[in-house]
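One chain comes next, on its own, written out as structure tokens in the form predicted on its own.
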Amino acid sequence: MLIKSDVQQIKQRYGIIGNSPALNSAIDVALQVAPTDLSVLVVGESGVGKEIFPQIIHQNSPRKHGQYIAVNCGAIPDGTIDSELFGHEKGSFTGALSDRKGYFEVADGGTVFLDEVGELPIPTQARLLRVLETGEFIKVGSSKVLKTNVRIVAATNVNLTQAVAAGKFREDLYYRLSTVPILVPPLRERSNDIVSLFRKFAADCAEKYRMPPIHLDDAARQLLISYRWPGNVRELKNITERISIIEESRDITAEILRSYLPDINVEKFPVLLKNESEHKVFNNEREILYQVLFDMKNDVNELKKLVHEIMSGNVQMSVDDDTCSKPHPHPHPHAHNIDSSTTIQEVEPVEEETLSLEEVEKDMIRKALEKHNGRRKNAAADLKISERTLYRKIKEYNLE
């Protein structure tokens, strides 16, 4: 273990703010790691700043002269993302003009940093881990056997073992990248933290526009570490930013914060009850709409079938007002008091409505497409998918 003075250097280098038991023990264990060859996977959720990691490793490398070059796996499309990383011949593909040098064979004596590794396609992989386990690569479009001495950090806010559990990772890849794990807390699991880096985020925003910073008063405080961040850092330091810049008082009071907040009640009660017995934790909005949409679908179809026991026979029966009142001589053998201008229609058999995830995820698509006018990267952003998986849904749903 290192010492602690070894632990607030770092932080004082990279601009860490906090000191959290959690986050002060990834940070010990960067530094561990950091003089061997073995192979790291960051884990921790959008915006936790998992991306610093990755650089603390390197520089306390004895690589840390060689390239250091960081790769976003999930902004890179599934038909070049194997010429980006391991690069490719003249002529092997349309618009391929001339050769072209990979990463890996860039960055040879240096580090390369897979973001949002759980992104990339199986075919991909399938070369990642040769890459991992002997140092060997082949361009695209050629055959010669290519050797690279690189160091592979990733990172992801995918659960992998869920995804090699879905087919959707390699196991033996998942096992060979995470030789030695880095969890990054999220920033609810900091609550000690947060107001530091408010203030951190309202002094550079101050220095960098010449104006006073932004103060928050106890109700502030209090909702600001109560609010649970699912944006986590980044999105703390893009809110304080926002404050900062539209609001004219300096003094932020709970109020004011709490119309920076989106969705807070949602944020802050997570659990919705079905029942006295049951209860579901849903950990995104969109779980939250489609449950809500499933408890629509019950109800009209509870409504349905409730209209159809009441009415015997499979008959649904209107009467006019006017011939209720009248009497009639011959009364319908099966209903007293009723006009023979009485209508009988039958009634349809009640059928049970669908309501598929694929469609309204579709929809959700389409909407945000429609939205920002074709813009892939904003649709993206928007759903919070990377726009790889924005990507492979549009192909899925033929919205090309």
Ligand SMILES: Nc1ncnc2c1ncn2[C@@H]1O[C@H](COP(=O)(O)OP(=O)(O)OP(=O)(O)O)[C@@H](O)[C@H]1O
Contents of the next structure:
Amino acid sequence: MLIKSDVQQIKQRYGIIGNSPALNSAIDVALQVAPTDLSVLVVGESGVGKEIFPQIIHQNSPRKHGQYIAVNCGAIPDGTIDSELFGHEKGSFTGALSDRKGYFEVADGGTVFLDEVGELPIPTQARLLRVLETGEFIKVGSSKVLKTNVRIVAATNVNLTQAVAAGKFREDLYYRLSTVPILVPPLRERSNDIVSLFRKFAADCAEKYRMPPIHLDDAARQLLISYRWPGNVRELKNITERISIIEESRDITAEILRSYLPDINVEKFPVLLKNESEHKVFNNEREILYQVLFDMKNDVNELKKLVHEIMSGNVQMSVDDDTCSKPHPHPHPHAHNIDSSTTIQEVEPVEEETLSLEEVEKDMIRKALEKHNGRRKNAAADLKISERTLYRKIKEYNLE
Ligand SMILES: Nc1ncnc2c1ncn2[C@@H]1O[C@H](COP(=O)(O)OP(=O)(O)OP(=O)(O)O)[C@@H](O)[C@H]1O
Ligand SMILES: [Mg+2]
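Beyond the form predicted on its own, can we have the form predicted together with the named molecule?
First the chain shown before, then all remaining chains and molecules of the complex.
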């Protein structure tokens, strides 16, 4: 059993955050198995942090000066995967203009990381089993048996035993690959690590964009810990980055955090806020925009009602706009005379108003810039957002 300080050292070296027993034990297993040639299968849900394990294993093994090749089995088309992994001979298929070495030949003496190994097609699984058992392989289009000395680390976020039961994954290959399994636990099972991970991602983001890091208040911290994190560390990282960039305030409340968590986001619209005082705490651009949208929608409904009443002759119009108050010299073919002094043009059917937040936002920014003759400082003040946010949005929407 390795002493604890080795695991801590590895965490520091690879930037791994967290101190939960399950994570420490996964790193411990990786370090113990590294010096051997045993195959390792890293298992865990998507986003838990599997990718670092094959690197730890390779770099702490006698193969560390050999090649390390990471292959995403799910990203290579079925038709070319054999050629990618094992190489091909010139002329073996259309487009095979010359001989090509495969990863297993290139990585001779090193390590191949087979990510998403559950995605390998069945014929490739047979070839892989042969390499694992005898070190032998045959290039596509060749009959010559070649030898290689490659260490395999594989990873999967699907349940391979289920894939075996469904006939999608060879049982013998599964046992051969999982000689040493490393289980990376889901984030919800290491809740003591969630806040440290958040702090790390917030600090990284602050450094990258040269701004102060965001902080959570007590309620927000509780919410962060109790959320299920179906996308695990990747989801936590993405959300922390999004909040850091989008939110003006560096003090993040549970209210703000909730609006970024998809599964429990129930308060989508400000109309759902319970009382007046809550309306006053709109410190979030999104809520302000929702409010603008709702106000606009109400205005449009008022207008529709008014137009309807005018059309049915219930309202006497008193219009002071010049273009409407005088009979038009060339009346529009669809113009109606409502009374002797008023002509209005037939109203086009009102289109379903857009609820695209992005369009409304773009429009508001454009109007503010026009109003202030392009002076961003004034436009930002009018929009009640920072100049930095305005600058970012101008870039994002290409409004320059
Ligand atoms: N303990 C950790 N400390 C710091 N960063 C981490 C940790 N775990 C994961 N990450 C980061 O989270 C992100 C997702 O991790 P990774 O890509 O390894 O997930 P994965 O398990 O391979 O997921 P998938 O199955 O979808 O490929 C990466 O940016 C990784 O650096
Ligand atoms: Mg991965």
